[in-house]
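A single chain, nothing else alongside it, follows as structure tokens in the form predicted on its own.
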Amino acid sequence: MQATTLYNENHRWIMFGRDPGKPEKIIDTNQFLITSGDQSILLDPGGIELFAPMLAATLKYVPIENITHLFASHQDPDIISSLGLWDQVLPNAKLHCPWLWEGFVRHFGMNNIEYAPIRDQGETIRVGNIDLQLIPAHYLHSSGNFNVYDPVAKILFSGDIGAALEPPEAPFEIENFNDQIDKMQLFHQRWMPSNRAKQDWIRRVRKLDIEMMVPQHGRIFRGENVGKFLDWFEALEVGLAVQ
């Protein structure tokens, strides 16, 4: 499992992916961990098959105590599947998930960690010293799905929007974005299944200062690159597959 950190001042985001002991037909996935003081939160920690090598990962930069969020943008099992292995090892911590997956959620397993569930409008939550904003960004591609926005580091965890379909080998960032549209229009046009959600979701994050966007697949977008990927999705038509 490699890592990098993205953000180091008073508070610390580092990213986790590309791991070579991954079984090849399952998706690439990144995973991020957020530590504030002596509280930290995993972002999307990742399916059953990542437990063991993100355990590994996390312990080389916070005490397991200190793992006291989670955070699933949604149900789907490269997102949260893990959860069963989190809830032997994490008996104190709270799990911020949609109100609409909790029924399904709960099938991956889940005794002692909390469920807390995020209202459709959204909410802020604390972990330490910081406040995390939960955007809501529904059907994109999941019914009920929020991002994760960080307004000091300007730093949007955007889940499954401005995901790519790529090998484990490729680079944490993306350097051109032309380069980059063959490796997520057929997931966007694909998993996405509403142009209306997307618009609004595009209004929404217009509105923030973001100076990095992090998806649970493919690459970060930095800087100019942000722009660009939120003028391209505007201009993508999305459920294509109803035609």
Second form
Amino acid sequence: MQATTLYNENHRWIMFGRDPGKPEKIIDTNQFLITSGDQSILLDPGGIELFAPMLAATLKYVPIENITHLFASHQDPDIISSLGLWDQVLPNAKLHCPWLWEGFVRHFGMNNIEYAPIRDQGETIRVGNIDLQLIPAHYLHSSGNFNVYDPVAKILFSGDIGAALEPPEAPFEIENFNDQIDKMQLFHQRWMPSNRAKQDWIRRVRKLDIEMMVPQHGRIFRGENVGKFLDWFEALEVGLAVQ
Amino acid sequence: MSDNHANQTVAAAQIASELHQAQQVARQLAISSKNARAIVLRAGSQAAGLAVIANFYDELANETITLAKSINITALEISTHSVVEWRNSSVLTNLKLAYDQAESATHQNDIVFFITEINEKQKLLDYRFGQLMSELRNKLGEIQQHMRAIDVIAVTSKLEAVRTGEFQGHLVEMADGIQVMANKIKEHVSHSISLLGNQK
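Okay, that's the form predicted on its own, but what's the structure of the form predicted in complex with the partner chain?
Expanding to the full complex; the earlier chain stays at the top.
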């Protein structure tokens, strides 16, 4: 599992991904750890097959008792099917996940971790000394779906928005936005059903001060690539399967 | 044992299903024993010796139903227990993997605590599993004994039926039917025992 530090001031953002031991036919995912004081949160901690490399990678940065929060942007297995295993090693953690998915996500196994349902309109959660905003991104692509925005680091974790399907050896960062379009287009058109939901999300996100947009698959958008993505996405017709 | 979790879970569920079917047969057996008692009553003094036999049928059939129900519960408990052990052992495997992969991690030793804790939990689960399995074997053995007893009673009742004159035909037919049902239950139990044979 490769790790890269995205931000390291009073708190820290670390991105994990490109696991060389990943089984061939499953999609490559990015996981994120935010640490602040003696608390940490894992964003979209990943699938069951990723638990061991993720735990090993995480412990390079924080002791296990400092992992006090988990965040699942939605219910998919590549996001959170490792929950049943985390549940055994994080007895005092909270899982922040859309309220809509509680009855479903619990099927992954959850005896110890507390389910903290996120209301549809979003909310702010405190991890260590930082406040993280949970931004609604419903229907992009799940019917209950959130992003995480850190106003201090100016990083938006955008979940499946901005995701690209590409080989695991791909670099972490986008160099040329136009080269990235081919890798993103079908994913957004097919996995995202609603143009109206898309416009609502773009309106919200344009109000935020974002230096880095980090999706759950694919590469990081930095600086002007964030704006380029928003413009491209705004013009893109989604919900392709019914057209 | 950890490699065997899937087999255990499936075998226990299969045993629950076998015993569910055995229970259905035992219900028919209980009805037949009531019919036998009715005939004995009609036969009056000619079938006085059969009255005791009919009560035995009834008693054994009812006990078999109770036992089959209880086996069903135990088998389902074993199945659920196996799934817990299965999940636990999966956590353990992954933690060991994480420990190896965290070679250079500052907090690698955090994992050891959980490995120890889950190993302890696994031992308790193993112990309980052993208890449940022996409970299951005993109950299956008990049903087998009941069926053997029913077989003996059926043979005896056929001999006794000779003295009942016009009722002999009915009683012999009924005893034959009871033997067939007892054999069916024996088959389900034997199959269950053979499924158990592969488990710890």
